[in-house]
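Given next, in structure tokens, is a single chain: the form predicted on its own.
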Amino acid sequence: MNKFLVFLEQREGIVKKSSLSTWNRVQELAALRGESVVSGILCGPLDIQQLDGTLSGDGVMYHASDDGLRLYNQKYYTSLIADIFKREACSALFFADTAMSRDLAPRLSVRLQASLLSGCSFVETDAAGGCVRSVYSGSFLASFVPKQRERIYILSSRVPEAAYFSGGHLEFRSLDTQSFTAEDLFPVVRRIVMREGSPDVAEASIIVAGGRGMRSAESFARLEQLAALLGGSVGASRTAVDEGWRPHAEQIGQTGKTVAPVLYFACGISGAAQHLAGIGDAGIVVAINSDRHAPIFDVADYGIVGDVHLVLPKLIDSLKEFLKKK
């Protein structure tokens, strides 16, 4: 029997989209490969009410509940998910595709000298347990093929969330886990917070991008604007993250965060490659840029050829207007 183990991953006490999506999708492959069990771990404080409705199928959720683990510790997270897997007999374990799960996932495969394959689009249902990921930016489709029994996944955030959805009983178990001390954590230096509410660019429904058209830190307050009418999240090109213009966080393309939001604004991005191979999975793209022949336009629903600062604040104040006829 195939058992599975997925790391659900919280943020401020919040579970990530992305990880729940990783559950369902992980409870999909179970189902077609059948004999298969999947459990989680959760590491952190956190209210398990919010997960009603959100998870599909049976199975079991370890969670670790000691307020020292509500911030990322390498070594407690490593030791915990390491236990569960060898206690639990498991051949698989799944993260979703995060910066914490980069971190992570490689001193799990050295620990457990597992396979480890990340940037997975999906897992092939064979016993080989194979994985397909996108190379060259997105050109190509490549197979890759583990060669331990024991095998880590990173599954690719640009699929969309699954569709698949199946009721069952979800069991919650507490862990027991030791007593933590000064020594063994890491010091808080600085906590930094971009903006209270707004969601990791990598989990947003919309996005309002902007790249070196924007020309300067202060221009993004403009994009800032827009988002939060929209109730989305700001992300930038690798150019504007280069500039300093925006945190690495929000940098999204082959070297930032893959995203599949249902709305894109592209404002001042020429569309390299790179980014391009981060939003492949978007829903709608709206470009805005002063090329036309800027390579976004080939990708683009809809596009607005123009001087992004003059086209923005006349978008901001038509959006205003139309929601307050609402």
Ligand SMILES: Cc1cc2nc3c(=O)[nH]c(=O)nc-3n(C[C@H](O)[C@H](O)[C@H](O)COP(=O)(O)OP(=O)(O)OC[C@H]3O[C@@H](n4cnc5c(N)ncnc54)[C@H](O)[C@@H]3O)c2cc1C
Second form
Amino acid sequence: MNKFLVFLEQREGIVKKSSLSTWNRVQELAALRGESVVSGILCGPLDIQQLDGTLSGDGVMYHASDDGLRLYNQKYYTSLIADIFKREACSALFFADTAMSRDLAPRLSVRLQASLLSGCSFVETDAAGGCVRSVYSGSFLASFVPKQRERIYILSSRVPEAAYFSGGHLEFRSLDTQSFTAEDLFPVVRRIVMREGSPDVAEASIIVAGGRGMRSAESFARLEQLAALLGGSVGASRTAVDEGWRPHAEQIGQTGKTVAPVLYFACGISGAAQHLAGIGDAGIVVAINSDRHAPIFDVADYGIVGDVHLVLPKLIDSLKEFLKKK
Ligand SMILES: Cc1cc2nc3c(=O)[nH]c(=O)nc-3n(C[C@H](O)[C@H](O)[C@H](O)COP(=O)(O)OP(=O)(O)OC[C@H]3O[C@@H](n4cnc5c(N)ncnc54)[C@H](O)[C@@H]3O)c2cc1C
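Return the structure block for the form predicted in complex with the named molecule; the form predicted on its own was the one displayed.
The complete assembly is shown below, putting the previous chain first.
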């Protein structure tokens, strides 16, 4: 019997879309493997009713709701996940590809003596449990086979969405943990709260991203305005982040986040391979660039050759007019 454990991540009490989708993908994998059961683990206080109608199949969901786990804590999250993994004699642990999982998974790999397979775009259903991931900024696909019986997978957002199927019974079990006191926690140096109502760039369905062509931090106000009108989030190229115009949390690409929005605006972004590595799953790509030969136009569905500082105000005004008439 294979036992799979899925870590579901919450921020501000809301479970991440990418975690819900990871759960559903693992349920699908378990169904294909046969004789497999799925459990999940949630850390931090949250209203579990939000999960109604989102999680496929059946299984057990462990919930450690102590208020001390509201914010991510490496030490306690690692212990809680490792304890459940061992207690349930699981063979595989699954994460969505997020900043938190990139921190947690390597620690757990050492703690559990488990093979770590990250960036998996496909997981084999056979007993070897290998995975396929893209390498060299998406230029090649490579297969990896884990050495250990215990495995940890970080699923890329490129794994095709699994369809939600109901019918099973999900049992919630509270995890009785010690109460985590402030002294137990690592000090919080700075807490960055994203614009209210604006999803994390990795989860956003509309992204308005800017690069060096934006020229300054101040000019990103236009991208924020456009994102707010469209109900999307602001993203950035590495150059915009290195210049200090935007936080690293918004960086898209090889060393940033992989995104899969339905609509992606690239404003003053050249389209370097390392940037494109993060937007391979974007739906419609709209590029605004003053250089008609910029590589971003090779992947764009719509291209506007022009100065972003002239095009964006016009685009914003037209959109406002359009929304007023709706
Ligand atoms: C190991 C490694 C990892 C990397 N990881 C990442 C990553 O995760 N994400 C990432 O983005 N990059 C990454 N990079 C960097 C990447 O190679 C590029 O340097 C970077 O993406 C370029 O950012 P940019 O497009 O904003 O800037 P540039 O390449 O300088 O392009 C600016 C673009 O703006 C246009 N422009 C200028 N002025 C205007 C204007 N007024 N109006 C309209 N267009 C204008 C220009 O024509 C140009 O096309 C990585 C590099 C390495 C080596």
